[in-house]
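Taking the form predicted on its own, here's one chain by itself in C-alpha cells.
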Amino acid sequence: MSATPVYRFDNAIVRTPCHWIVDGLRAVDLGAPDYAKVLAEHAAYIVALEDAGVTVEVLPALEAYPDSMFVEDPALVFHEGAIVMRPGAASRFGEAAEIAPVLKKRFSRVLDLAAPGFADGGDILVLGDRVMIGLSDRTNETGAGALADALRELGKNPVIVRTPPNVLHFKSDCSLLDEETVLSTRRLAAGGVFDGLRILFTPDGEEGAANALRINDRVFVGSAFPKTIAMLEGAGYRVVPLATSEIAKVDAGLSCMSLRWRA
C-alpha cells in the first residue's frame, strides 16, 4: 500500500459546463438535462470539494465540446505527474489538446498517451498498490497498452482488466472506498478483478451509486440512493450526498467531474 492514502488529495481542477452540454453524449436517452440545474450540481460539487479541504481551480467553459466538463477523461493525474489521454469518443478528442497546456503548468512531468489507441480516464480506478484499466468501449487494448506503458513511467503497477459489457466506463460500477475497500456493483464484481479486497455492494436498484468518490474524510455520493448511503454510513464512512440528477442524463456520475492530485 502507499505511504499517504491515494484518496488524500488538496487540489482539484474542474472546468465549468459549457451550455452544449445538454447535447453531451449518452448511451441511454434519459432526456437533455437542464443547463442551469447542471450548473447547480457542478457549483455544489466544488463546493464540497473545498470543505473536503481542496483547493479547486476552475477552468472556463470551452462551447465547442459538450461533454468538456467531464474532465477526467481526457487526463490522469499522479502526485507524481500527468498524463494526457487520448479519449475514445471522436467528439472528445479535442479536449486533450485543450487540456495538455493547463497540465504543463502544475506538473513537471507531462506524458502524452502514444497514439494510435484509445483510453478514457473514467476507465481508471487507482487503488493503493495497483491501477486498474478497465477495456471498454471508450478504452482499447491499444490504449490500455499505451497506459499501462505511461503508467509504469510515474512509478506506477498497472493491470489491465476487462469491464463488463454495456457499461460505459469501468468506474461506472465501482469506486475506492479506502485503500482495503471498494464500492461496486454485482455484475462489475463478478468477473474476480476485487479479489483481495473488501467489497461493499450497490444495493439492488441502486446501482448508479457505485461511482462515488472518497475525498479525505469523505465520500460522495449520489443523493439519490438512499440505500447506499444508510449503507456506507453504517459501515462508518462520512458521506455527503450530492445531486447529480442531471449529469446522470450524460452518462456522467461525481469522479468524471474532477482531476485531483496531492501537491
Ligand code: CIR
The other form holds:
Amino acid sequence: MSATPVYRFDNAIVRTPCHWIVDGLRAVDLGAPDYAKVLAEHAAYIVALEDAGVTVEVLPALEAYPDSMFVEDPALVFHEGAIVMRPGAASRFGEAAEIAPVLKKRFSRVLDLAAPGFADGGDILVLGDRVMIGLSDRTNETGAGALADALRELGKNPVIVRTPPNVLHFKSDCSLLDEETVLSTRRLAAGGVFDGLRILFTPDGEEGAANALRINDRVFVGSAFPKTIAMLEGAGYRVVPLATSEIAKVDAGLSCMSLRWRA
Ligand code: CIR
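Switching forms now, from the form predicted on its own to the form predicted together with the ligand, please provide the structure.
All chains and molecules follow, beginning with the one already shown.
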C-alpha cells in the first residue's frame, strides 16, 4: 500500500460543459440531456470537490468537442506526473491536444501515450498497489501496452484487465472506496479482477452507482441510488449524494468530470 492513500487529493481540473453536450456520445438514446441541468450538476460537483478540500481549476468550454466536459478521458494524472492519453472515440480524439498544454503548466513530467493505440482515462482504476487498465471499446491492446510502459516510467505497477462487453469504460462499473475495498457491479467482478480485495456490490438495479468517487474523507455517489447510499453509509463511509441524471443520459458518472491529484 502507498504511504499516502491514493484517494488523497488537493487539486482537480474540470471543464465547463459545452452546449453540444446535448449531442454527447451515448450507447442507448434515452433523450438528450438538458443543458441547464447539466450545468447545475457540474456546478454542484465543483462545490462538492471544494467542500472536500480540493482546489479546482475550471477550464473553459470547448464547443468543438461535445463530450469535452468529461476531462477524465483524455488524460491521467498522479502526484508523480501526467500522461496525455489517446481517446478511443474519434469525436473525442482532439480533446487530448486541448488538455496537454494545461497539464504542462501544472506538472513537471508530462508523458504522451505512444501511438498508434488508444486508451481512455475512464478505463483506468488506481488502487493502492497497482493501476488497472481495462481493455474496452475505447482502450485497445496496443494502447494498454503503451500506457503500461508510461505508467512504469512514473513508478506505477500496471495490470491489464478486461471490461465486460457492453460496458463503456472499466470504471463505469467500479470505483475505489479505500485501499482494500472497491465498489463494483457483479458483472465486472465476476471475471475475478478484484480477487484479494474487499468488494461491495452495487445492489440489483443500481449498477449505475458503481461509478462513484472517493475523495479524501468522503465518497461521491449518484443521488438516484438510495440502496447504494444506504449500503455505503452502513459500511461506515461518509457519502455525498450528487445528482447525475442528466450526465447519465450520455453514459457518464462521477469520476468522469474531473482529473484529480495530490500536488
Ligand atoms: C463518452 O461516451 O465518451 C461520453 N459520452 C461519456 C464519457 C464518460 N467518461 C468516463 O466514464 N470516464
